[in-house]
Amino acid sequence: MTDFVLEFPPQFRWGTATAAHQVEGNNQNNQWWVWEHTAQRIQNGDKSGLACNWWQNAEADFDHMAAMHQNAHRLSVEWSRIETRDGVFDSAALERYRAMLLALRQRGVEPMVTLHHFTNPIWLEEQGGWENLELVVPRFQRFVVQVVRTLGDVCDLWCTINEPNVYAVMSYLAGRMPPGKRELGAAVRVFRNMLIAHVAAYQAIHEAQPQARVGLAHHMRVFQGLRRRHPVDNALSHLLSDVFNNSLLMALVQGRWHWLLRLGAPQSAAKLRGTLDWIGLNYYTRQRVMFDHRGGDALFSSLVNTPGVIMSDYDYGEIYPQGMLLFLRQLASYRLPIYVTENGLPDHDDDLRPGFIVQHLRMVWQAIQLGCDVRGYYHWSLVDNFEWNEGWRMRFGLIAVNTATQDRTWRTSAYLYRDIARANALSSAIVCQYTPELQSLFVA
């Protein structure tokens, strides 16, 4: 094989991503803790419990980041720890987050702080949560101001909300996340309210910290008709993609409500336009779509997997790296800096993850060569963590975690990611060492 070096831009961000509830442990004041302690909600009856013990000892995993030559990490702050009751803020919790951010900085790791990652304080949930526009927008804005004013001297890269589309669908349409509703109207309201709250947060952050870089993490998924020449399958796949992938971008970039979000909208979307300094792409997999006259999973569509493809653990999804390039090129058309804020797969024995990383990073490199302003890649995740309704059975970590002992073990993919980050490149030497089966992808 011809030697090659696919170099990434200087100052490219090599990172990982985590979420507070999934790694901190003992987040007892949010709606997810209540959900976990309700029967038959989580696979195998799992609970987050101590999680990865970050609240007590995140710094130990920060050392792993440094050893892996990471220069960036995306983490979230837990609203329910910081604002324990409506209007009551815990200065000790904010100081713990300060210590964590400083510890990252001391190791040469730039923090990106997410302000909402699926969890709400119990007191907010009891008052209607994200369905209640008049409540949640000013409360979220107040919380954001408190965080930015306190931590703004150690962080200026902010992600307001993680995956508003996923939160709305999973919590209010699919019923798989708290509060477990199955109402299309509620899902639409929540999604719309989250976009309005993002704008309020964006404005508040820039008032408190003019030099801030503010964006959000948007989950995008490839939808394709299962039967290539089936007109209904194809039409439904386009509809799902339009609603799930494009409605957020229409609002925040173009200032227009998607037709589905326009129904009952309390205000015009015009003021939402231009409230992204950057956009984050969370990309995992492709979903095949098949018409189902019984209603299906969504909009008379059954979401299925491509027959015969290799699947990640528990049929989470197929490996489809082409989607990474597809979405990076789409996002680049909006002329915003882009971060890949999440990309990964559950793979307990780590037999698929090395190839997954190489294939997806090849697509990121190709996007950059085509002129896409991609600033960084944050792999999901550094360590195995509590995977929401899937509990502990899905292992996304570059590093394996023994939850009984809190011991850490580097997987092969961790060494691969270390070598890529250290080189700031994909090279023939790295590909040959870790994924020789992929060498043919790099032959001119």
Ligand code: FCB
Contents of the next structure:
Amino acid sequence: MTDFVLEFPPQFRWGTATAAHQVEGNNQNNQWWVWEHTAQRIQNGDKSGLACNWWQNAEADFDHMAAMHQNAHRLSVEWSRIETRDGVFDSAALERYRAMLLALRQRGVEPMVTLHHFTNPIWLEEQGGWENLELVVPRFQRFVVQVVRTLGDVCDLWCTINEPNVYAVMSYLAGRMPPGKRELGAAVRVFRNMLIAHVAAYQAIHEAQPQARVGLAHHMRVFQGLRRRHPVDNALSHLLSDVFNNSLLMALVQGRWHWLLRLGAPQSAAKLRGTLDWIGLNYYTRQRVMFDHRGGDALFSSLVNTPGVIMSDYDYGEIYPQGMLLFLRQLASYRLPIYVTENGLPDHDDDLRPGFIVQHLRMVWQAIQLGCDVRGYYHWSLVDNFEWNEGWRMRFGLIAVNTATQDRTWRTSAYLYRDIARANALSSAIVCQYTPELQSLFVA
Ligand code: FCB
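Okay, that is the form predicted on its own; can I get the form predicted in complex with the named molecule now?
Full assembly next; the chain just shown is listed first.
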């Protein structure tokens, strides 16, 4: 076996990603808290509760980041803590975030702040939330300006909105997240409103902080027909890919609405063009698409797993590293800097995660060799956290969390990730130690 060192560029960002509601605890003022306590739609009736206790003591986990040689972290600020009522801002909450961002910086960890990650203040939700364009765009913009003005001296890397496509689909089409609707029209409107709100935020942030670097985190998923030569499965997988993966990019990069979004659009998409300083890729998995004449999950498609492949916990997702390279190459064609803003898997016993990390990072490295401007990788996630409608059963952490005691235990993957970040490279020594079964992948 020949030795190898796959080096990453100097300044490459090695981080993890989290979201406020999933880690902070006691976020009682948003629509998720209400949903957890009323809707009975979460696995085992789980609740976010104290979550990972970050509101009290995120710093303890920041120490773990530093010990893992991470130099970046993506976290979100919770709108419902900062703007407790319409137009009423809580300076103590903003101060807590300032302390957190400073604590990251003191540990050599550069923060990336997400301004919307699935949760809304109750007062916003009660007035129609993201369905209500006239409400949500100015409100979001006002909130964003307040945050950037207050925290702009400790952060200049902003992610406006996390996964507009996932939010719209899960909350308004699949009915699995609040408000639990199942209406294609509503999902389309919400998705479009989020893109319009992104643009308003993009402009407002640059006005408040000219040097800001503003992007968003876009979830992309590989869709492929289940039956190889089945023309309808294949056509549907193209359609889903166009709507789910490409329509956001079409709007924000090219200034065009996809036909599904054009109907009833309040404005032309031309104004949306060029509103990304960078693009974030959240990549997890591949899904197979099968025609279903009864309607399926969406647009007459049923989404199924590839038969016979290894799945992460609870059949949650196929491990398909090739998708990482595919999407990085697509995103690079728009000539934007790229961050992998999320990538990970639920794997409580950590038997698949080391291989997952090594295989996906190998793809990131390969993309960089091909000229893609990938600036960083944020693994989802640092610690096990409250996984939305899946509750606590999905364990995404490099570090295991005992929710009863708040104890932390490094999984093997944490040591692996530490060694990669420390070396700024994937080397034969690291692969040999943690994933010897993958050595053959690295033979030229
Ligand atoms: C993403 C979400 C994130 C987390 C991971 C597993 O879609 O952005 O909050 O739930 O999935």
